[in-house]
Each structure stands twice: as structure tokens, then as C-alpha cells.
Amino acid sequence: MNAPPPNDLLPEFPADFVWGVATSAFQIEGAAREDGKGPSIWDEFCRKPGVIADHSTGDVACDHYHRLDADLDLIASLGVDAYRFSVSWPRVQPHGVGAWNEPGLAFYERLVDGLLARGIKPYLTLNHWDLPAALQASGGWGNRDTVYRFVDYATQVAARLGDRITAITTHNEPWVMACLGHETGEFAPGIKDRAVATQVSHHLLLSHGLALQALRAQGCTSRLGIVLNLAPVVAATQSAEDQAIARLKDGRLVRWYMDPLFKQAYPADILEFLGRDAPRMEAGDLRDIATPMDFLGVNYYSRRVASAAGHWDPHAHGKPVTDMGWEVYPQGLTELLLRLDHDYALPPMYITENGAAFKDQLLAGQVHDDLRRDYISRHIAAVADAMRQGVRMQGYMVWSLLDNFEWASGYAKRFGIVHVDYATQQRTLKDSALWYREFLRQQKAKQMPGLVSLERA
């Protein structure tokens, strides 16, 4: 079938704006115990009873490790400029210390060289949550020593690949690793301790800053940054209780990470809230965390609504939702970008993840995912809206290229613009992928040097 035409109301973007798709190693690679790869905390977490909704694992996932060339051809067929992927730390260094695994490093060399051969820029993430299990046995991110192990890992990967990498992200979504992994226990490693979680968040930020320093000292020419999951947090009502809860949730989600990175301080109100659970720091930590970066990656899916009454259900309030139960709220992306631009002195930003899970059906070789196509187009328009108001944006990447292992949801939730039949590993471009390909073709055909101001519905 022909690709659906792009929304005529979408503006033209600058010719150097980067368009891409994104994945992560654990969610797609499979080959969990092949070619010398060590176990990660997610390999171990998946084997705990009841923690994954469908009782699945990442052992096979999308079998990307064995289907690399075909998947790279698939990416190239979309006409994207960039591919954001992550390196599996235990694949290249099985224990997180000591010997390096040559077959693992060689896999990522083939990936990077394959991207370059197809004219696609590699955007590499060093840590997308799959910490070597051996390091977790010694305290994981709660142990300050892991900070220095991460710096060693970063410099080794950069020494091997850095001459061909456009950009390197240190961590993806430290809030998720800290809070979901160590406070609520929903994600690996499954710890439920707020004091540990806040210490983990500090160590993640510190390892980011120290890794940037080490990479630059090594002569790495890749652009360096971090990726945060951020969202506007609004109060459900004008009540003082709801307003206070919104301020607290904003502090823990946004300001707890943005303030030390760009203001060299944790927010005072959140430190007071944490009390004895506040992180232990050493002299110079905050200075190191605030090491200047070349870009900030922002992952956005929805806004958050805070209520003293408990969980705020968007569906119950008549709001459109995704299959994750998240409100579809594209204007929140514009609001978030404007707020960040106003409150902080920022480097250029990328939207490094944006997308939605819906209940897709493969029928007669096609997936008509109109809701996802609409979601993506409206969020692209939201980025353009922020740019028209002066925010420096350099790129947008769809999450995700493929349906994949969606963490605690297993394979029950599909975020991909490409459908994956997990029994056969057959890939099928959904209508959203066909739309994205045609949208990018039209963008590149115009090659406009600046945004055209078009009104948005």
C-alpha cells in the first residue's frame, strides 16, 4: 500500500535537523548467553517470579544480534539520518571489571560500520539499564565504586568506537533506574529502599560527569550528553494539597536531575523532603556532575497529573490514552521544552524518545496503526512549536524502531513502528513507519534552511 500522506499542517524543519529511530540493547538483541556475554541485572530480574507481566525474558527478544544486517537495511529503508542504540555493558565486559569480550566489541563495530555504510549517523548510549549482574552483587549503582567502573567502561567503548560515533549518551533515564529499580522495585534490580534509590541517582549523575571528563581527556570527538525522561507535572485541582504534591513530584522527576546538571545543586525542598534518605556526597561531586555537555536528550511520552486523592486516571477523566494507560498530551512536550529553556542554560536538545504503545493487529500483512501515526505527527508538531518560540532543538527520534521486550510489561505492549512476530521474527512496517518514511522524504526534498510558520490545529 502507499504511505499515508503527511499531515499538511506539519511545518518544514531545518535541513540539518536530525531524524531518527531508537532502540536499546536488552530490549532487542537477544543472544543472552552467547559469544561470552555475561548476565545483566535484567537477565536476573526476569527470572524472579511474577515481576514480568507475561513471564517472559529478554533471552531472544527481537533476535537483533543474529539479524543485524537485515535490521540495518530496515532502518536505512526508512530514510532516517540517525539510529540511537545502546551497548550492552555485560556483552563487552561480562563482569563489569577485568577482561573485555572481543566478540561483543566486534558486534558493535559491525553495527557502527554498517550504519555508516548506509549513511546513518550512530548515536550510542552507554547505559540503558542493563548493568552487569556481577557489579550488582557488589552493591551496583548504590556502591560508589560502580561510578569508577562505569568511567572505565565508557573510555574503553569510546577507544574502540568513538572515532565513528556522532554522539555518546552516558545514561538513559536515571530516574527510572533509581526510582523504579531501587525505590518501588518494579524494575531491575528490584530493590525497595528510598535511601538506596537516592544514592543510586547521585552515583549515576556523578558517573555521567566523570565519564565526560575522561572521554574528553582521551580525545573523544563524539558529542557527549545524557538522556532524561522528563514531563510537565501539573496539579489535578487548584487545591493547596494538589499544588504541593505537584511541586514535590516535579522536584523528584525534573529538578532533581536538571538542577545538579545545570545549576550544580540539588533542589533544597527535595533534600528537605528526603531527610535522612538524601544521598551521601563527597567534596567536588556537584562540580563534577555539572561538567558541561554538548547536548541534552529528552524522552517524553505524556504529562503527569498530581492529586492528593491518589492516582489520577486520565481515561476516567475522558482523556485519550495509550495502551500503557498514559494520556496522549502532545502540547505537554511544547510546555516542557519551553520550561526547560526558560529555567536552565542548556546546550541544544534532542527528543531522544517519543512514541506510544497501542493494541496493534497484523491483518493481511499490514498494521493500520492510525493512533500511533497521529501521536507521532502531533508530537513532531509540538517540537516545531517550541522551536518557533526559540528553543534550540537538533533532532527527533521515534521510540521505538521495533516492537520489543517492554521491561516489566514483557511483550504485551508494542511501541514499534515496525511490527515483530515474535514466533517467526518477521518484521512488518506499520502504517506509522510508512508515514514517517514519506514525511522524511518530503522534508528532505524541500531542504529548507529554517522553519516555516504554519498554524497547527
Ligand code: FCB
Contents of the next structure:
Amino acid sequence: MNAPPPNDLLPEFPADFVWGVATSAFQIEGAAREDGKGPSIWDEFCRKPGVIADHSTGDVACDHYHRLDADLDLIASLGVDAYRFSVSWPRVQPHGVGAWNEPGLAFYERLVDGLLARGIKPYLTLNHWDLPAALQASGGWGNRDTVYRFVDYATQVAARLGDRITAITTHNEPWVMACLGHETGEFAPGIKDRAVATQVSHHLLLSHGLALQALRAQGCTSRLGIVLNLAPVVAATQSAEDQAIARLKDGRLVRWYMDPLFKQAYPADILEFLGRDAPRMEAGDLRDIATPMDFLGVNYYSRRVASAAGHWDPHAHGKPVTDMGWEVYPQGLTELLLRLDHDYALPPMYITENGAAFKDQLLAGQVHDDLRRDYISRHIAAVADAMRQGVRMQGYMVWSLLDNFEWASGYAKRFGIVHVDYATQQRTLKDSALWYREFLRQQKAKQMPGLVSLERA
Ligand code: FCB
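For comparison with the form predicted on its own, would you give the structure of this protein in the form predicted together with the ligand?
Then the entire complex follows, led off by the chain already shown.
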């Protein structure tokens, strides 16, 4: 791996660039059956034998639900501007339809007010995958009715909290919910049916557009957008087969979501590829999906290399990889942002997730996670590169604040800049967190030298 840019070589970002850390409800909250919360599809999925690598569940996770104030202090101690979190739909509406659960709403109200009291901007995600299980019983995201249930949920959350939220994201990573949840079945709800998966992607996009319209109609002043997991997809070789597979994978991962959102159409080559598995639509759906957004969130972890020979293993090709086996490829982030900016008329973008799992060791109260620190600093440099070339970027959020429940990998994969000892729930800042805090301090010092020296005095 190349050496990371030392702090003083990282450029100065604009004063209003937003620095944050991110989490999601199911991955950290625990309290799975408390205070009236209903089960989510992930609560149910975890109970199926063999689907989670370490047979774990989200029952306790980081116990964040019970440690809210201490965790908010932890976030504040990092000196970030923003915290990206998600609301658990079944915590605020246990069955996904009908009655609202007051203790659930009150929890998020405490979270938001606690952030504001500490000077941190709340970035709220409505759907980070934990659909109420009761809705799955009637078809989940494969059923068009769930679209309207989601709009109700969005308007309720916004009515309660919207006056204090900087930005609301409708969905986190629709590709993951559709493809991993409904085509490969690796993630909840564990369905393996491509026609269902494409229908799910259409309903997610439609519910996003309709929720935006409903929130604006009720006067919500938060900035509204969606978060996509995107990556450059490159062919392993120059062969026609590899080129064709790369084009197809790019179509399914990037264009399938970006084209309807920003060009009001699904890509023709992918519709043709899907054939009878293409989604059923109603008149006006594409117009609704393309409802203008205030921002686009991009989650970036690695590039994808497409090969007709099957899975392309970066490690076997001598590339640096993380503990997930994902290639460390920061320049892919610059390439991706330039391409999006070139191909689409976009609102400002945020990097809403970026980070890495590595095998950490907690020794004498310290975690020397140099690889994670280097990963983060090199990706921040990649964002700066894109900005230098004219791309409008407004923020960067590290995934993740805490080690947490990494979906089908369970607790074995650690993405946090803060270490969590799951036996004691002790939090320990890793070196990457100390580095991020210092990097942010230096950024602010460049922007407001007087203020920082006064604070230090
Ligand atoms: C993303 C998810 C997030 C986390 C990271 C590693 O796909 O949005 O919850 O699991 O990957």
C-alpha cells in the first residue's frame, strides 16, 4: 500500500464541509424487544440457522439504546460536525401500519435533542434495512402497499423531528436491500428471486420519491435525499466477455438507480437483460421517482472488478485488501465521483459512508489500527482530488463510529473507529479515532485560527 498522506499534506476543506461519523439502528441499538418495539426482518433473519457467520443477533449489539447519553458524549468528543444515524421503523411503529409507539419516538427525540445540545447536526436515515417484520408477512418491499406504508412512516417521523433534522435520507443502499435481500438471499429477508428483487428496487425508488413529495408538502425544512452504494466497475481484462460483464454490473449497480433518479428512465440494456423479471410499473412512477433531491449520499468502500471467469479475488491478484476481502482502492472514489458528476445533473454529494474492517487488537487500552487510519486519510484525499476537479462535495462521514453488528458477518468484522468490548460494552478510541479528531482540529484551526487558540489557552 502507498504511504498515506500525512495530515499536513491533506488539503484544507471549505469551512462549511461537513465531517461526520455514521451508524445504523439495527447495528448498534440492541433493546430488540423493549419499550414496545416490534420485530424487524433482521430480528427474524438472525434466527434462521446458518445465515449469520457467528450465529449472533442484534438483541444487544452495542447496547446503544441504554447508553445513549454516553455515546453522544463520545461522538461530541471527536469534534465532528454531524452524526448520521437511522431510525428503526418497528421501534416507532411496531407493525409498520397503525399505532405509533411513543417510547420509540421519544428515544429518537432524546437522540436528536442530545445531538443539538452538543452542537452536532443530525443526519437521519429512515430506512437502513430493518423493515417491520409484520410488513414482510404481506410481501414486504415486493408489495406496492409497503410504498404507501413507508410514506406514512416518513411523514410521522418528520412531523415529530423534522424541525430539528439537518438532512433526511429516505433509503440506505437500495441495491443491497433488493439484490442481497431478495436475489442472492444473503441478507434479510433472505429471498432468492430476481423478479421479486427488481420489483423491490422499483418500490424502494418509488417510495423515496413519494416520501420526498409528502415531506415537502407538509413543510419539512430538512434537506432530503437518498444514499446509494456505488463503485466504479472495471473489466478484469480487455476481452469482449469481461467488458460486457463490466457493463452489465455497472448497469445493475449504478445506472439502475442513478438513471431513474436523475434521468427518469431505467437503463434500456438492463431492462432487456431482465426480460420478464423487469419491474411492473404504473403510469407516473418514473416521474415520481425523479422528484428533485437536495443531496445525493454516496457510500464507497471499493471498486468492483468484473470477470467472465467468475469472482475476481483482489488478494489473489496481489492487491491490498481489508478484513472483508475488499480491495483498498482510494483512487476509485475519485474516479466514481468524476463519472457521476459527468454523467448526471446532480445536487451536491456527500460521502455518507467510507471505512474499513481490519483485525484489531486491544492492548493496554489502545488499538493501533494504522491500516484503518491510512484507509480513511487516503479516501479523504481522494474526495479532495475530485473537488479539485470541480465536483461539488459537501461532506464526508466515516463508517463507523463503533464496532457493531456487521449483518451476515455478525460481530467478527470490526468497522469502528471506536473499539467495543462486547462483554463489558466498554468503548475505546482506536488510533484512527484519535487521528480523525486531530485531523478535524487542524481543519478547524486553519479556518478559525483565533478561535482554536483561544480555546486552547
Ligand atoms: C454498508 C452498510 C453499512 C455497513 C457497511 C460496512 O453496505 O450500509 O450498514 O454494514 O456497509
